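Just the one chain here, laid out as structure tokens, in the form predicted alone.
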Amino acid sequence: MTSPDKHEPGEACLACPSRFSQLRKLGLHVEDSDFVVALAGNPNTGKTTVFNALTGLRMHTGNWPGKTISRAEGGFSYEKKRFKLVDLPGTYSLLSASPDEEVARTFLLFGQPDVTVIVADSTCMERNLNLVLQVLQITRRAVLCLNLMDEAEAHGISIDVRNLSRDLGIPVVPCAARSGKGIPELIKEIAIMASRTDSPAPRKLPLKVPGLRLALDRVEADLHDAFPRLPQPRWVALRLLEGDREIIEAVRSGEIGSLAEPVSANLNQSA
């Protein structure tokens, strides 16, 4: 892992609005990076320690636009590629409407990072898997970091990493970020996922509420007509049916359409 080299984007890159506009609206500038990586997780999972281990404490701090919630950004280089890492607020869920949860889900849904690293506490997987499954409803361009593996082992907890990865459909990397154990393997999996040319479909959970599937289909079709490039319209449709005020207002005002363009840092390959 080396320090990011200084990068001066060419005029073609700077003139590519689809690459930068949405992330700028979310307060992030990615002109000096090849890939954008989001770091998500429950509070008290050691997410900040993972962030520091990945970035080597090279970070910038600030607030999210219009929020008092702090934001940390950092970066690292791997095999001549530059990775921008964004530390999202710790949250237990993407479904409630607390300010932290709104920031996290807005970035994951509309920022469309190249990779989402979900940091989980290996000592209490049941609580942490709730967020993992919710993130996988939005994207499977994700890597699960099983942090605090040293504490889990000290408590006699054993995790079948291979079968967990198979069941979730994403890479799972055991780590002990405080000692740096597993961090090189995590970086490698991030790089592999970021370089994928396909877009794995999000994991869909079964719908058991009578009539919900039909209502979702109708709302999703209306969203597609109004916002053809909207990412994950089914997830947005579900939030509308559940009365999510932030999503309702974003649809009513049309703001959700302005955030619907792809922002993958991979677009600089065509710049």
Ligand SMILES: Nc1nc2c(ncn2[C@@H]2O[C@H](COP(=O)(O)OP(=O)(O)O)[C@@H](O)[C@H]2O)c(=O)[nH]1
The other form holds:
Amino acid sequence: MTSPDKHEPGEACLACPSRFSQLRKLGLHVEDSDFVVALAGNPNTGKTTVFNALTGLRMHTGNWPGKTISRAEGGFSYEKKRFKLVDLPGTYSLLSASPDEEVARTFLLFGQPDVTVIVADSTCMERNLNLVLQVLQITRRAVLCLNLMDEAEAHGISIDVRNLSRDLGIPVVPCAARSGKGIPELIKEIAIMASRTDSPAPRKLPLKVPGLRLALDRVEADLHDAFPRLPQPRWVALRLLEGDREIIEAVRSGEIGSLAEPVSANLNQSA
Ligand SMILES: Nc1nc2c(ncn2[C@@H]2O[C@H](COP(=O)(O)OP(=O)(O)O)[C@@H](O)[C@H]2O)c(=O)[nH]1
Ligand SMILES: [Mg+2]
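The form predicted alone done, now the form predicted together with the named molecule:
Now the complete complex, all chains and molecules, led by this one.
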């Protein structure tokens, strides 16, 4: 059996029982999957339509553990790999102000999906980019689905997909999910991102508040000492300085240390 220190990101994760138990705690059974894909986005961006297009309506519905918030999960296969798709609650932010936001954020942080697809409404990118940037503070293993492109075109809106992709540092796929346009390209980008063995570098937040950078640097250094392989320590440091109760508790209990597993672990033990 490979030790967690030995294997490379992207290798079959034989020695990551903590990731299985984390996912199980979040209500997800992944034994029959190679990769976990989360679907995030503002409400009404066509998330469910994208989910249905990806899974062909094969889904299992239920509630998030301990919550009355419903969720759907389903799957699809592509080039002999099995992808488990989880629909997160539609949210405008991930700052944990509402139960929906908390569910979405907790899954991204502790479920560590191999890929997060952010579904955005192409007709109002300004509002949608807020969530995109927040998701990218937690994970760079993301693909942006620019949905409702047909509506955007009808309104004379054109989006410079190539520049947007370069600026965000993630693949951007224009889609019109209701008619299935762009879905094959989206699947391909999901598969490429899931199999990537490098870790996309997180972008530092532009900070304009005097003293904040120094405080963040210190907290980040302490976090690094305590949890050397924690992904996105700067984001965690920022939440700690903000007094985010969930994150403070996760650091206090050491639960945050479970995030130190390699992110892109192939879930299929026989793979
Ligand atoms: N024109 C157009 N409508 C879409 C598209 N995708 C979804 N919709 C419609 O947008 C509405 C919201 O979609 P839904 O999937 O429920 O969004 P959700 O709230 O994000 O899950 C529905 O009426 C969909 O039929 C698209 O690509 N083009
Ligand atoms: Mg929906």
